[in-house]
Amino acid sequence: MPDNIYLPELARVVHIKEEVAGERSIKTFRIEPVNGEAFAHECGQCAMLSIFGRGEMMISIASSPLIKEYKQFSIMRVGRVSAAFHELQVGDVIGIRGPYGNSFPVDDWRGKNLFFIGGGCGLAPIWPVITTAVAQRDYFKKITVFYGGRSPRDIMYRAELEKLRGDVDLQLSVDKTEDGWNGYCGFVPANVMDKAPSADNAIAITCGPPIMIKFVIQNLHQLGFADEHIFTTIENKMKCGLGKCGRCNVGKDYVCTKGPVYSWAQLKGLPEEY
C-alpha cells in the first residue's frame, strides 16, 4: 500500500467475460499492475477500484491468493459505477487500491470437510476460498459446492465450475428450470437440506442473498452445524476500507477493519443490518 492510502495503483484490465446477460448483468474483468508486481492477499479480503472522473467501489477480490499474475473481480450491473464499469474494454487504465479486511482462516480448516454454498453473485466472494483448497487438495477432506441461480442463464462461472467435478462434489440449482436443465431445481437451502451434509469435522461457507443466507444457516443448525462452524462475508457493507468513513458500521462493528469475514457465532450477536 502507497504512503498515501487514498491514492490507488494503476492497473490495466486484460480480460473481461460476460458472466451473466440481462438487466442485472454480471461481467468478470481480470486486471494486471501497469507498473510493478500486484498487491498480496488473503481470502475474503477487497479492493477499492476505480475508474477516473467516474466514481470508485468495494469490490470482494474473486481470485485465489495463489495466483500472482492478476486479480479477479466479478461485477453486477446495479448503479452508476458499475454501470461504467460494464463499459470498459480490454486495456483500459483503472485504479485499485487494497487489500482491505479480514480474511477466511482457510489453514485452520485443513483436515476437515468444506462445504461451500453460494448463490447468484454471491459465489465471488467464497470463489478464491474454493479455487485455493482445491489447488491445496492434499490439506482437506471432501470438498462440497452448493451453488444456484434463478435459472440455468444466471449461473456464473459455469464452465470453471465444471472443470471442478472430480475434485469437488458439485450441486448446482436452479429456482426455475429450462428445457436441457438436468440438474436440481428448487432453492439453494432446500438443495442443502436434500443432500443433507454431516456436520462432522465440517466447516461451512456460505454466502448470497440475505434471506439465502437466513435460511442455509438455519438449515445447517438443523444440521448440527455448531455457529462458530459457519462462515460468511458481509463484504457488502465495506464502504472506504479503512474504517474512516463510519459508513461501514454495523452496531459496535465497523466492518472495514473487524470483517466482512465473520462466523456465525460472532455475526449473530450484531443487529440485521446486513
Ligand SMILES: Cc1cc2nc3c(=O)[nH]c(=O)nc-3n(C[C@H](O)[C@H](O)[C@H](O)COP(=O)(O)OP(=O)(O)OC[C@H]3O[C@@H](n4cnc5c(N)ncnc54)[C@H](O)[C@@H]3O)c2cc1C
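Since we've got the form predicted on its own here, give me the form predicted in complex with the named molecule too.
One chain, no partners, no other molecules: that is all that follows.
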C-alpha cells in the first residue's frame, strides 16, 4: 500500500485505436507501467486514470486479467478529462491508480451457458469477461455475444469481435442499417427476443445505455431468466474510488467498493438512485 492512496502510478500509452468517430467518439488506449509491474486486476474492475493538470476519471479495465503486458481502456469523449485523453499520442505518460471495485464471479459460471448483451461503449466493461471466457473455452458451455451500435460505424472492437466467431455465437445488430450491412437491424433488446436464448443453466451479463438495460432485463425476465442469473454494472459518478468521499453512494452502498458489478437481484434491493 503506498503512503498516499491517491497517488497514481505512471504508465505510458503504447497503442491508440479510434473505435468510433464523431461527436461522442471512442478511442481504445493500451498502457504499460513506466516503473515495475502493473497491478493485477479481475474482470469488471476499474481504474482511476489521470492526465496531470487536467483531472482524473474512473474507467473500466477493458482487457482480460490474463494479459499481463498491458491494460486496455476504451474511452468515450464526453467532457473535460475524456477529451484530454483523446488528444494523447503514443509515448505520452498518464497516471493510473487501482484496481477498484468488485468483479464478475466468472469462476462460479463454469459449466454454464453465457449470454453477453452489450450496447455502445457498454462492450468495454464486459470485454474482459468475454475474452477470459473464450481463453478458458472448455470451462463454459455455449457463449453468445449480442452487441449493437447505432450504425455499422458505431460497432466497437469490430475486428476483435469477428475473430471470436467459432468460439462464440456472435449476434451483431445496428439501430439503423447502411449499405453493406447483412446483420440484424433493430435495437439490442429486440434482437435478444428474436433469438430467444434459453434461460436453462444460463447466466446473462448486460452492459450499455440505461434504456437498453431496462428493456434487456424485461426481455430476459420474459425468457425466464431469474434475477440472480442476470448481471450488470453501474457507473455512478465517482471521485475517490476508495469508499471515502461519498460521491458514488446508492443507499448505504458505495458503488466504488461494493460495485460496480451487481446481480439484478442485488440491484432490486437498492434504492433507484443508480
